[in-house]
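Presented as structure tokens, the chain that follows is alone, the form predicted alone.
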Amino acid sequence: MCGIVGFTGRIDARKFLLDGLSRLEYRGYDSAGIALVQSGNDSELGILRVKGKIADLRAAVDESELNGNCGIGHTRWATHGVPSEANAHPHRDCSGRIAVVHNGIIENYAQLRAELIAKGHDFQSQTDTEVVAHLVEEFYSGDLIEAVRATVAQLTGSFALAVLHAEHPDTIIVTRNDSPLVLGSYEGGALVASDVPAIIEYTRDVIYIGDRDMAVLRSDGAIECYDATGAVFEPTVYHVEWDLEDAQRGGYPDFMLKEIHEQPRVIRDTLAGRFDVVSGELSFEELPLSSEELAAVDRIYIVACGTSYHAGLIGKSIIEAWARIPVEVEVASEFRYRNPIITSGTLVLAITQSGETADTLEAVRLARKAGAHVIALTNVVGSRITREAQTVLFIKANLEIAVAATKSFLAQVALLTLLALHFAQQRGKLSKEQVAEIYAEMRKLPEQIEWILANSHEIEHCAKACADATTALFIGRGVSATTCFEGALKLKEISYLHAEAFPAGEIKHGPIALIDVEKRTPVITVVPQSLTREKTLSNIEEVLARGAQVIAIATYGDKRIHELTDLVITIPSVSEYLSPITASVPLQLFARAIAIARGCDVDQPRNLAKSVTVE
């Protein structure tokens, strides 16, 4: 969603603000702007806003006389009000001495706006955010901290806020509720941003504040933190393992391709240290559940959104097959509204790459309130879900910039596979020998992914055959069907080509009507070696008979698939329940190749954001 940056220090703030906003572009946005306390004129704020990209804002700043050591910046994704310069942040009060940037949604803004207009305030935008600037103005009488605290007390909804006042030229006030903020300091000053990439050039030691907490950033680098009651507290400092290189393309043409090529490392890191050779058991020291407690689990809910939801569907198949525990996978936004059945034997796995997904967080709160033990799978240390769940398991994807998830998806699937093994072993459903055999096969996955990446010419050839299509169908069976769901999502996300995925057996129950002989509708099928391979081959023949163009992802050496179609992408031979990890890689590359052929921005697809922090 929207991106926030702020800097106060002893050097020109423009570089940090513009570079920081550039590193938050992956979050998605339609306009951008910055506000600075003008050097040599502490009573005046300078503001520049543009509809368009950071490059446009940077050009406008270069042409202006705007400068200063204390400022805030923003990238906006329109919610209230169309994309325009007038609706871009920062927003000001009537005096022009207060500026605010905001991520989230102020749910009661209409009521607040009407009350403020009745008091004589003049609004210049259609946004919900502008009420915050006017509320601070209304409450301000010399103490900016108290004015912001009084303002926050009036707000309903989600927000991350950074507030600037011309009369406090070295100070930024920040606060949040259900929207992310990260703080840091170094010898040159204090920093705030929506996400770590914006500040990682300056510090890798970061602070997260809780809902309705407040922090004051000073130009000497000091950060004062206050809880919701106004009491001072000493924040926890987290050390981020990522570095600046993770936020740069490293010679790749786009972040998506870079992150796809990082997947062998991600799988290696996920597997590292998980198997104890002496005991012959998987190691999950983070899990507080004993064998007896795991034996008492009679139902697992997996709650997630988007790509994480698809990882959950794959996890369901593996957990049920190996551990024999019933699993339900729920879209988080639906789970929280349908009064789910939760008992003392219910375990909830909540999956969110960012750890800030609003619907998943609400689902976690519901589950905990109902008495379930919640295990969070996330990629971000210090994110909100790490404080909401009883247990946290970190995936090892490191920083992911491209909006379309690739390496974080594979990390989630790999971690869920290990969890399924652990549950199965602890419940006595798999022997030590079986677990060791599966783990040994998983250790070969990074090398197999490297083989796929080195032999991607087949993918480029298949993508060219589909680039002009108007719709695409994906089919598979078992875990290959759930792999197809993610493949279809990737194609939709970055190429804007309509795509749908179905279990292959369902194709004749309606979807086969979508096949157009004249347009040679592409049907992408995932058909590795499995118990259902022959059934899938029959489904392939059905769609071929209706004039479809079939692209198959199949096991290397499968002669039968080459007899059916000359558009084949080969993957190494793996066990059926490990195939989603290898089969997903060519689907990612396939989607990217089509997107590039169609002239799309693969890193920042239209209308999308990296993390969805509002409902």
Contents of the next structure:
Amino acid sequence: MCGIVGFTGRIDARKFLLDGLSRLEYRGYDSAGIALVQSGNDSELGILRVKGKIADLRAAVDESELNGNCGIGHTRWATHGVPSEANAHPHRDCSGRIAVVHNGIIENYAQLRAELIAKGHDFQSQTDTEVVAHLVEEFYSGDLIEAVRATVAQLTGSFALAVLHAEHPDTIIVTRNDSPLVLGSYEGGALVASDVPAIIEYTRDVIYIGDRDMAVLRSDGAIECYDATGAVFEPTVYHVEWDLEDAQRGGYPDFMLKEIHEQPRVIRDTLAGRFDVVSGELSFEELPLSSEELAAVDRIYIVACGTSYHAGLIGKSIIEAWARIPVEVEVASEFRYRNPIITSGTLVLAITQSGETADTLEAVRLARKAGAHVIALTNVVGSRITREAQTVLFIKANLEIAVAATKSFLAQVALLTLLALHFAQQRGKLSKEQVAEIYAEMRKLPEQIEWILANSHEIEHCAKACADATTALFIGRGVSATTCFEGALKLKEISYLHAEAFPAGEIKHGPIALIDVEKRTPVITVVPQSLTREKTLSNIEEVLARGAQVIAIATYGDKRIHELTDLVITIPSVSEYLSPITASVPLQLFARAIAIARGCDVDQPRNLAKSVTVE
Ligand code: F6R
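Write the structure block of the form predicted in complex with fructose -6-phosphate for the protein whose form predicted alone appears above.
What follows is the entire complex, opening with the chain shown before.
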């Protein structure tokens, strides 16, 4: 997704803008640019844009005369108009004195553009954003704040905007609607970005403004905030724990591997403080629902997208098994366009790592409108969903930079498992002893993941055996089928190897036709100790008989699986409902190993963005 940076201060803005954009590279982009109020030249802004990488922009800036203490920058991920220099931000008005960077989509841009063209404005790009620069020009008569306010009143859709004017050489104006912005200041000046990593080198005390609020950043570090009516307000300052090290690779070759290796810590943090040994009860102080209210819940909807949706599928199996509440898991982009049955007994769990996914946010709005209590599970403090849901539970993944979600997925599954235990306990479906036993088993998970990470050589070997395949199938039963869905998504998104997952019992109803004896089609099976292990072993025999190359994720010491295939990745023995947490780790490493063998960029897969803030 696009990234925004802005700086106004007493020093050269170029370093902050370029370093900030580099730190937002993980969001995915196809072009980049900066605009500066040029020192000693208040008639026109200096601007440089490139199609390609930040390194190209940096080289172009180094070769140029461009300099100044106040500027804005952008990484663009194309939505309206092809990736090109002309469509890259910042966009200017006709005079070249106003520049704008924008994240989101201006839904009424076509109508605005036609009106502005009729008034004589000359457009240079195919983007929706350019209308903003021309609208500010249209409304400007000396007061930039008023011009931006009048402009925003014309816009429908989602936007985070930063606006620069050559006549106001120390000022940046920012505003937002449904698209994130974070602001901060330090002794050198005031900063704005679409995401925290761009500014944490300078400050960890940050401000988030609400929809259609506006902020004016000054070169002395002052930030004035105005609400949608134009009234000044004192913003809340949040302290961000993440430091710059969190935003860097920490010695690993890529963020994905670093984040996979952080998972023991993530699970420890997720479990910390969640079990009260004195009362023998799970502790969810953030949840306002009493045991009577939980007893009255007759249906749970889980809404999410992508990997978070897969975490939801696993959550369904566990909540239904332990708490005996019917759970429906829905892709948020579907849920929001139908008429789901929501009653006073409906609870909605919205899962989103970023807290900014447009479809999930819309699903939450729909659910709230229909009267449901919405609990958000998210990773990002201050994100949009934290202001939309009644209750927020934070997963403890910490900043996740690789586009492919790994540690946030495990954190989501672990938190859902704890929630399932809590619901089960509050509804009297599991005894204190049973809850204590499961919690004690969960406490062993971090060490078990460390064991998997230390014994990952088998994974490399298995990955080499199928790196050249054209398609891969994933099969498992019960909760392992849902683990497979996420394994297949990880593989396809970072290695571009086509992969599909099926409940193992379904394979003979169609997918088995995909197995090509000559190509030795890889079939990855997740077969931990479970009620359905024997059945899965039969399915493995079926695919072996058709010439598949079977890679099995199985429990350490499972002799039978070694009789069936040489390609076995072992995981420690855990009970069935905890196996998604252990089995997902080798699946992540397997996907990464194949992606590396195929020469792919595992942190920034093609066509993908870390957070999808457009529909
Ligand atoms: C896949 C991946 C995506 C996200 C999806 C939802 O690795 O990261 O499928 O899971 O875009 O994002 P969030 O969880 O931020 O709502």
